[in-house]
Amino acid sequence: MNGDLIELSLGQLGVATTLIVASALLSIVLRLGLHGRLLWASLRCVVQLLLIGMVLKWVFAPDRAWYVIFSLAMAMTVIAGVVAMGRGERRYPGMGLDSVVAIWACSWLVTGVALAAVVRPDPWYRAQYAIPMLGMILHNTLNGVSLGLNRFCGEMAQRRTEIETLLALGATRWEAAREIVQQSIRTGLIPTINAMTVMGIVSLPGMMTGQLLSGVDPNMAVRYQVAIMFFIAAASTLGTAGVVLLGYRRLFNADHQFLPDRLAAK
C-alpha cells in the first residue's frame, strides 16, 4: 500500500465549495429559510479550522512544553462543558458547573488512561496523540452530556406533581427521582450505543477513515478506531451519569424536598 497522502489544492477545495453553494440555492429555490445559515456555517467552520491548524501546528512542535499542551486541553473542556449546557431548554442554578465538572472529570480520566496505559507515546502527553484523542472524546461525551441533561430536566418539571406525590406518601428522594434519572441516562447513551452498533456496516467513522487516507494498514486503523470507540463509550456513560446525577442532587435537598423552583425555562 502507498503511504503518501494526496493533497488537496485549492481548485480542489473550489470544487467541494461548489456543493455547499448548489445547497444553499436549492434552500432558495425551496423557500427552505437555510441557506443563510447554511453559508454563515460554512464560513464558520472554515475560519475555525485555519485557525486550529495554525494552533496545531505550534503546539505539535516537539519541543512544546507540557502546560502549553494542558492549556489548550484545559479551554477545550470548558468550552464543551458550556456549549452542553447551553443546548438544554431548561436551567438551575449550578449547571454549569455541573456540566463542566461532568465532562473534564470523565474525559481527562479516559484520555489518561487512554495515554498512559494503552497508546502509550513518549512522552505521555505527546501533543500529537493528547489533544486529537481529547478532542474525540469531548466531542462524544457533550453530546451525551447535553442529551442527558435537556431529558433529565424537562423531565423533572414535567412529571413535578408525580414526585411531590411520592414524596408526601413517604419515599425518598432517590425513590422519587430514580426513573427520571436512568432514563436520562438511557438518553445520553443513546447516540453511542447507535454508532457503535452500525460501525463499519453503515459507516466508517472518521479517525480510521483519516488513517486509511494517509495509508495506514487497515487492520491497525481497526485497532485505533475500537479503542477509541471504546474509550467515547465509557467517558459518554460516566459523563452522562455524572452530569444527571449532579443535577438529581442540586433539585433535592438532605431533608427529601423536591425544589422545583430551581429549575427555569431557558
The other form holds:
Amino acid sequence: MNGDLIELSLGQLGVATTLIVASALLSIVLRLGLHGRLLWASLRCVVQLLLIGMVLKWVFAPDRAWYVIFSLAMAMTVIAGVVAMGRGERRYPGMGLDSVVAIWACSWLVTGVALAAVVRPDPWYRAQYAIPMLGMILHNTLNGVSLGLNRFCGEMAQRRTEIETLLALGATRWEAAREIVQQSIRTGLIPTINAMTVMGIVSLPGMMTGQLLSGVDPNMAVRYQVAIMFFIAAASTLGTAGVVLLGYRRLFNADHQFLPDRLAAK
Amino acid sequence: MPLLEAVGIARRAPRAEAWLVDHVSLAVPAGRIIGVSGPSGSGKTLLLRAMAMLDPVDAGEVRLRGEPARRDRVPGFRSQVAYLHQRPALLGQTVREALARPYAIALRRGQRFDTNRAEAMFQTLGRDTGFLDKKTGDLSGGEAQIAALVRTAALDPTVLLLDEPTSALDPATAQAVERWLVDWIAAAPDGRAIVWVSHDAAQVERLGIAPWRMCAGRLSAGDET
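Now show me the form predicted together with the partner chain, since the one above was the form predicted on its own.
Expanding to the full complex; the earlier chain stays at the top.
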C-alpha cells in the first residue's frame, strides 16, 4: 500500500528544520518578537508528534486488545469534550458534562456505524482505522459543539428579556427558547457545511492528501474523503444539536421557568 | 374568595441568608387594583414575578380562584395571570408584528389578532392610527411600554401584574393609562384585577384602594409605615 511513499530520512527532516530557523531569523530581523514563540511551538509540535507516533505505533500493533483501543478513544473523547467547553465566554453548572456526553454519544455512534457498516475492517475496532477516524470526527464535532454552545449561552444571556416576555405571554419553555436553539445549532454547523462546499476546490483535505502521498489511487482517496465528510457532518450535526438541547434543559425547569442565574461569565 | 392569592411566597438569593421576598401573602380580590410601592430592591418585582410563576420560589404558592397553579399548566396560568415587564421586549419589526406575536404560540391556537381592537386601545391612549405600523426600533421607551401593555391587555388576562407600567411615560399619558386600566376593570369587575407595582407612592395612593408597601422583602399595609 505504501510502496510509492518516499521515506523521509532524518537528514531530510533537518532540511525542513532550517526553514523554521529561517522564519525565526526573519522574525529577529524584522523585530516581530515572535522567534521565541515560534521555536517553542515548533519544539512542542515535534515532541507531541513524537509521543503520539510512539503511542500509535504501540496501539496499532495487530494483536492489541480491544480495551486498549477503547481506553485511548475514551481519553481522546473526554479531552475533546473538555476543550469544547473551555472556549466559551459563559458557562453554566453541568456544561462540562453536557459537552462530554454530547461529543461522546455522537462521535462514537457515527464512528461505530462508519466502522461496522461502511469501512468494515477486521476486527471492526481495528486501531489503524478506528483511531484516525474517531480523531477526525472528534476534531470537527468539537468545533461544532463549542461554536453552538458559545452562541447558545451568549444568546440566552443577552436575550433574557425576550425569553421572559414570551414566557409571560403564555409560551412554553420550548416556544420561548426555540429560536435561540435553532440559531445556535445552525451556527455550529456552518464550518462543516462550508468545508463540504469548497471541498476539492479551495482545499484538499489532510486525509486525502495523506492518502495521495502514500500512493493510494485517487479514486479510492476520493471515496474515503466523501465517506469521512459525511461522517463528520453527521457527527457535528448530532453533537451540536445534542449539546444545545442538553443546555436548554439546564436553563429551564419543568415549571417553564427560565434560570438565567445559572449562566455565569467566566 | 380572592381572584388571585399569593400565600407565603419566599425567595432568597442563592447561597445567601437574607430573604429577598420574606414569606409574603397577598390576596387580590376581583374588581380591585392593588397598589404596591416601595424602594428599589425591596422585592416588589420579585414578588410580582413569583405571582406569575416566572421564578422558582423557596416557599409558598400562588392560587388562581382558589386553585393552586399546576405544574403542567404553567403557560395557561400565565395567560390568565399576565406579568408585564418594566422594559418588555417587543419581539417584532413593527408594532403590528409585536402585537401579533403571542398568537403564534400553541396556547393561542385558534385565536386571532384583532387589529381594530388594538387600534381602538391605542387611540384611547393617545396614539395615532399609524402607530401599528411603526418600527419597534424607533419607539421611545414610553411608546414601547404602551405597545406592550396593549399587547398584554388584548389577550384578555384575568389578572394584570404590572411592573412600573408608566415609568417611561409623560404625566398626561401616564394618567390616561391609569384611567384606561380603571375602565378595563370596571368593564368586568367580577373577573379582573390588577397588581400595580410603582415606586411612585403618589400613583399608588391615587390608584390603590388598599395601598401596600414593600420594604426589605416584607409587605405591609401602606398606612402602617
